[in-house]
Amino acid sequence: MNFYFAPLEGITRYIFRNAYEKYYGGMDKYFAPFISPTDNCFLTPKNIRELCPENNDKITLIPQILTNKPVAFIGAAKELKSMGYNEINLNLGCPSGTVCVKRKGAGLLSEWYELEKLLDGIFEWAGNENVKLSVKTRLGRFEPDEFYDILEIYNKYPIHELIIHPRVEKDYYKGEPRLDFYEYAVKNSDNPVVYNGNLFTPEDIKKHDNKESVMLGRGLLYNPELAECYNYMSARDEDTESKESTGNNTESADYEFNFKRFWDFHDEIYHSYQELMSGDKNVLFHMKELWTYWKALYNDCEREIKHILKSKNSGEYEAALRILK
């Protein structure tokens, strides 16, 4: 199985995407959370520095670009190749409110005319260009029913791979996603289908472990082991099942979370961060923002856990780290 790591803005930057690949690996791609591309700006200051090579030369990542205009893209993606790379990901699937009033990520898919539109003028250049386009899209924006219409527009395009998130925008993250509709892509798509959304656990996993990809976002945020666990698990079942099948059955030992391995990735970070960054509320913005997901690596720790989020300096929050470890 194919793992890929799920674009999250403002945390999956370069900085947590190499730490990642350091201590831990496993992942066949990389997203790179969305660049928003407008007719005279195509890739910011601060986009080049996300995505120049030297700041990603240990893995494989796929840009992503969030917009409704085929220049836009266009423009974008012409300075990406220059950069080297040769996929590119468009987003289809941002539920966010401000960019779906916009028309944009799954506030699009309720404009058929306008996403046909932008599909046909961005796979007309990337075929010409020698570009794979693959698209990370929702089911609709109101109802899951939108899809059935949608999956006909996708049939239409040669696009490198379907990442399909099934919930509708309205649902945000909420519920528990729609998986008929997945299950109807699987048999009616004319293009590769990858799939998102709820992979929390090695058992989530192994619900889709029939599929040639998945993508896991926020479980790898609560549990950086989540993929190595899945892997364990599963070659730990062969094993039991192969020893059944001899008559040599001996139970194996449960998986035990690293966290000295946890400390280093940390510590990687919070360096790095602030080496790039001045000041010391720019990087505990950001360490705070990580520790609401890797608290629920330290369940019995809520008062130590507290000390963390409310440290004010770097004094503060090394003085609580130290009580953590």
Ligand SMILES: Cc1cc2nc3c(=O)[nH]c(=O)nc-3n(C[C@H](O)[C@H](O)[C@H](O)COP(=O)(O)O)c2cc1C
The other form holds:
Amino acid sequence: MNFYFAPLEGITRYIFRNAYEKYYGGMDKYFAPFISPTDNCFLTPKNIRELCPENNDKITLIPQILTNKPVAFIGAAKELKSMGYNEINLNLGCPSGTVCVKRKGAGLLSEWYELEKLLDGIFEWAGNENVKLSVKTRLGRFEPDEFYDILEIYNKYPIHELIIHPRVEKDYYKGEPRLDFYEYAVKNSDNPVVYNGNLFTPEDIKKHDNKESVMLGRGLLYNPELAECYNYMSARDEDTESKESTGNNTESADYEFNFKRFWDFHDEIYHSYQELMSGDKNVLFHMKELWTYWKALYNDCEREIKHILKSKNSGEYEAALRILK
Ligand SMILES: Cc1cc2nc3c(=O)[nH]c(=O)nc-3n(C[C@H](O)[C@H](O)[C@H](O)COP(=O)(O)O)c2cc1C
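The form predicted together with the ligand is what I need now, so please give it after the form predicted on its own.
Below, the chain from earlier opens the complete complex, with every other chain and molecule after it.
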């Protein structure tokens, strides 16, 4: 099974991606958080720093574009192509109110005329330029039934991969993904589909083990070893099955989380942010965001985690880490 690391804006920046690849790896593709080109500014200096090949040379990175305008998409895509990218992802899933009100992200899913105009323009360009376009989508804006018509639209285009997060805009990230609609896509999509949503444990992934590729997001933040743990357990299960069939069944050792590796991973991100950003405030903002997920690694350590989340400078932060370690 192929694993894709989902784009997580503000989190899976190049520093995080490189540290993840160094300490964990196992991802076939990393999707970069969206960039938002306008008609007259396609890539900002920050976008270029995040996406330039020098900062991403150890991974397969797929840049993602959020726009509803063919001119802006193509302008940005041309620059990305000149940087060496031959696959680009279109974001049709962002549920943020400020994005959707401008009819971008999931907000474009109710504007079928505009959606088709965008897809017509960008697929014509991509066909001529030999660039693969993938799409990351939700089921619709308001009701999942919208997906029947939206999938018909997608079927008109040669989408390299249609990554489906089976929720609607108004679900945000709440509730269970609507798996029945995902299964509808598996049966009715003319393009390859990739599942994304709430894969938090190896058992969750196992339910999708008939798929060629899945995209993992928050699950890899809650547990950076998630994919590795899934692979370990699958290999163990296969081994047990073959031993059972030959009557030679022995217990496998249980999987254990490697905290030493986690702290090396943490330190690499922390020190890289310290080098890149001026002042503790910015660095701690980013580290604390990660800790809202990483706290799941530590049961019964609420007080210690609270110290981390309340720290006001690097001295307090590092002291709080020492207590947790
Ligand atoms: C903090 C955060 C930032 C996100 N940023 C992006 C983004 O830039 N582009 C995108 O397509 N999806 C974005 N998403 C959605 C995720 O890529 C993914 O679809 C979603 O988290 C569901 O997958 P999961 O349950 O495996 O996390 C973001 C989600 C979160 C929680």
